[in-house]
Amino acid sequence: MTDRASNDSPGPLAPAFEILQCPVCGEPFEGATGGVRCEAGHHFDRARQGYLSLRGGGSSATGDTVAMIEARERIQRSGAHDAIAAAIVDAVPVEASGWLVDLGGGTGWHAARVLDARPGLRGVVLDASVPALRRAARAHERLAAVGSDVWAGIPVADASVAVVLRVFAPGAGARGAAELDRVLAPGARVVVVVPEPAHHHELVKPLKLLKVPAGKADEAAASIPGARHATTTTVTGVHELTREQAIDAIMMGPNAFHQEREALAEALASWPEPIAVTISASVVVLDIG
């Protein structure tokens, strides 16, 4: 095989063949016409919108919808995320170099500013949801967008990632532990950020909306057998909301599956605003040796 991947290739993609494999049987990539392929002849699409495709068609994972995305992008816009994103970046070394995946990373807001204050990163998006992914393709200039389904497998060598983020993303059980163990690098790092009970509590009862169980902390701490427990830090705020803020909170998440936003305004109509929130997250560091 020649390079791992072709030089014109557009954007950020062209860097990230160093480190992206064939889902199918694990083999490196190069460039080819509409996409790559492997050295097998399996061939991947690259969307016009600019990231690439690596899901097979035994995939159901279909990612979160426009909706979903278009609310979260409202309040990141708020700033009632912004104490979250400033401690994953703390989390990450500043003299952090590599690869930086993040996984179910949606539309790249992390990463990219993981990658604005770490300029020794390079980083790639895995996401099943192709509105995320296009969002993703133009959130940072070094960092690519790639459509997978993580819980079927991580479509990165062994052994080559520096950084790891996992923000209000499910894990993949012990599978998942495996193929993280799999494709970090010594010296690497996981950022695993996951909701504490107290999040969004003011809604939750009232609006009968999933609960957040209590430990899942513990839980992301102990996911890697043979990691080191860095630091858990716990960021927690309450942000005076917006009746319509308070909806885009609720329909930004797993929420989104169970409830319609038409049903939670009516709901909401009586609130007197603002609504004070609670966001609360555990920001998990992860060392591997």
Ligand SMILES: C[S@@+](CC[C@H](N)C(=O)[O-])C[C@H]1O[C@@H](n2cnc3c(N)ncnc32)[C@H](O)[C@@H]1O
The other form holds:
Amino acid sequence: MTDRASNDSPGPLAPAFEILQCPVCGEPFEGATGGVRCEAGHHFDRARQGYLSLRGGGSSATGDTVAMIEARERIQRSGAHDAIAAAIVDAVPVEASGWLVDLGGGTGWHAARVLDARPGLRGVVLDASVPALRRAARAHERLAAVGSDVWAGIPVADASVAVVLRVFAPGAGARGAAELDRVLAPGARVVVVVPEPAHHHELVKPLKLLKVPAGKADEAAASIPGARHATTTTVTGVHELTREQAIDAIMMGPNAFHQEREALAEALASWPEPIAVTISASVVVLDIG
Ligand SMILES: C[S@@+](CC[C@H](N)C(=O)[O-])C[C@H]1O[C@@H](n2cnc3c(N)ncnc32)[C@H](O)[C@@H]1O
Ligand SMILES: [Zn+2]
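Follow the form predicted on its own with the form predicted together with the named molecule, if you could.
Next comes the full complex, and the chain you just saw is listed first.
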């Protein structure tokens, strides 16, 4: 931790002042009553639940709803995503040290697993969703939770990050790549997880869900100009889900913006349980020179 900032309560947030920067002017922060203030005087609130909100006034991103987050928590607790989580941990070098930033990190579930396995890292979850941040603030003693629209910019200092995770979370095109490039330290590693076309395929067609286009892993592998594509590991498993779990698997992702639980329950009512559902994602690893 640097001596340029402190916070009014202990916990994982204060050490993160080492890399966090003002989303308005890029200056570093110091602690202030109820939040933080940058050297130019921009003030941001620290929520009672322990996360810091660095949302710019112009951002309309709200992120995932409580219902989506609860559905994801139930699926993650069921073990259905354990193989993906393990592949993410494996993608982070054992000797990694410094800062990990999880873009669109949600409740911090993946970041917490990586921090457990990699004691040399401290982490920051950046997410636009308030209910996700409330949970992320309690996810791990070395994990700070920060509200941010990562499409608008990453509120983190230049060349300060050793490991970036982006797991089932939207990239932000060329501008997002430039921002990512800016925050990565020399020798940094980026781990991007994207769904494969086989993901949930047993549900997609009959329920008219959003299709996963082919080529997302290749896109991720080429997403940072100048980075070296190290590996792509595709994790695929068929899981036996109850109808409620199948609905959770659907409603934990972007389909939730187009579907209602009740309508899905009706459509699945005649399906025998368990329902075999493929979970398939690629873990794409990029290295910065
Ligand atoms: C499918 S979830 C994945 C969450 C987490 N990475 C995981 O795998 O458990 C996508 C996440 O991106 C967040 N998100 C969406 N748009 C965002 C934005 N513009 N800025 C920051 N986070 C965003 C959502 O709130 C949500 O938590
Ligand atoms: Zn500022």
